[in-house]
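Heads up, the chain below is alone and in the form predicted alone; it's given as structure tokens.
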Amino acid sequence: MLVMAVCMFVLVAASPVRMGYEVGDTVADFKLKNTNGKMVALSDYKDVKGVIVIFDCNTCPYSKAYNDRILALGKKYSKTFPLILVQSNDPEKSPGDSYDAMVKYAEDHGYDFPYLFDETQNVARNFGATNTPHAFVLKKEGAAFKVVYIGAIDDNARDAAAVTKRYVEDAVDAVTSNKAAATTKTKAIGCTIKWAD
């Protein structure tokens, strides 16, 4: 009996632990505080083809390099495929990412899309977000949102002028044309999320 119990433990311990959503998964609803003080839920988005969720922050050099591109995404798809930014860094580890700092950052950069504070870091954990920025393109199917793309915004984190592949835009355009995204997963390039202890 003891041998069997040990064998079962080894099998369970050896199984890979799944971290976050994969392409095709349905995303659980979430509700977080926006920089305007209001609560925003994924389920608030009714008459859209989908949503772009990007885990981002104020302080990461990669996030700063992508800021203009993120603003452009927000403007380009505001009506049909809105953008939601989520900030999940622990302010104790990264003081420049406190809620008050987020409010100022959103104002200074003219954000006209939600910039949400994931204070418990549960949303980042559920998504499996690891970096800032880390993008997820979600397709609306009935009342549900399904993951169609995970990874980098495009193929050049340092130089917007040198971008040759726009992964997020390509995925959004594919969904709006009722096609499958050509690329469904890439490696997110950026700073690691600062997790609370």
The other form holds:
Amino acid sequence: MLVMAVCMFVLVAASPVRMGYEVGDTVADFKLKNTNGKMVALSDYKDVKGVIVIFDCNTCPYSKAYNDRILALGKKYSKTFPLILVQSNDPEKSPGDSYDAMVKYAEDHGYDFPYLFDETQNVARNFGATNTPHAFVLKKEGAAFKVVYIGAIDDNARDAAAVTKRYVEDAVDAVTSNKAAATTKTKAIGCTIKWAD
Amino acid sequence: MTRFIAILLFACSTAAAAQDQAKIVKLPELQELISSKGDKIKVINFWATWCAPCVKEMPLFEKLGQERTDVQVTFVSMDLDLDPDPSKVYKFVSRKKLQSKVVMLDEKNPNSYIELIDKSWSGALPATIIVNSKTGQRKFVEKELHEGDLEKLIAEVQ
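Would you mind generating the form predicted in complex with its partner chain now that we have the form predicted alone?
All chains and molecules follow, beginning with the one already shown.
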């Protein structure tokens, strides 16, 4: 029996299946420390249509390329569909992503939305976030938050002026007008999340 | 002055050599490179000059390519996705004196080409494909590799 249990465990541990939310899944609540020292929980967001969660960091060139666009997203939907940035890189692996460095980065860039430190990396693991920036659009249904979109912010990292598809904005607009998002999942090149050993 | 010219000539020649070494390719050529039949184990590593874990694991690939005649290593730079100027890659290749083959992918719309390279790839770097070009058996990993990992992955496709 024990042997079987061990075998099962090994099989599960070794299975290549990626964990994480799929479109339609309900997201578990999380509570993380913001750069202003206060805790922020997903369940704090009561009177919203949904939230945009983006896994991001200080150091990735893709995050830098998208920084202005991320700031614009934060402004555009601040009341109805607020933005939450989550930083999940292990500071041992990526020293530029320590909590102190996050505090400075948020100040320097004028973040007026939460920039949360996922110290245990559990939130990134639960979401199945793989790279930065990695966006998740969540729709509020009653008290629950459901995933409606997973992937890139838009279809051109290099050049904001050459973007033809604004995936995150389209998903948010679809939710606010009670429609289904046209694109629910995309992939993009990016920096891997720096997992602790 | 002659010394300056000599340095200039040297700089030009190494840059030119790097350009020969790091060819710009489109998706069909890359797909051919991954899936063409042969008798070697192909190890294809996706990287970028800005990616710290990629740069860190590179010597493992270089060593493998030099030590094993049954293995063919290719570095596929994804730098052009973010910066259209290839010179950063040329400089990197000559500075690091890379011995393995280097190509740069020049494609638009990563949302479609990432899937076509490997279904299980999220797009995060580094990523590595190992293919037995005789049998077509392949492995995909999306993480930084450490000493001994490549040998294990190769054994799994043999």
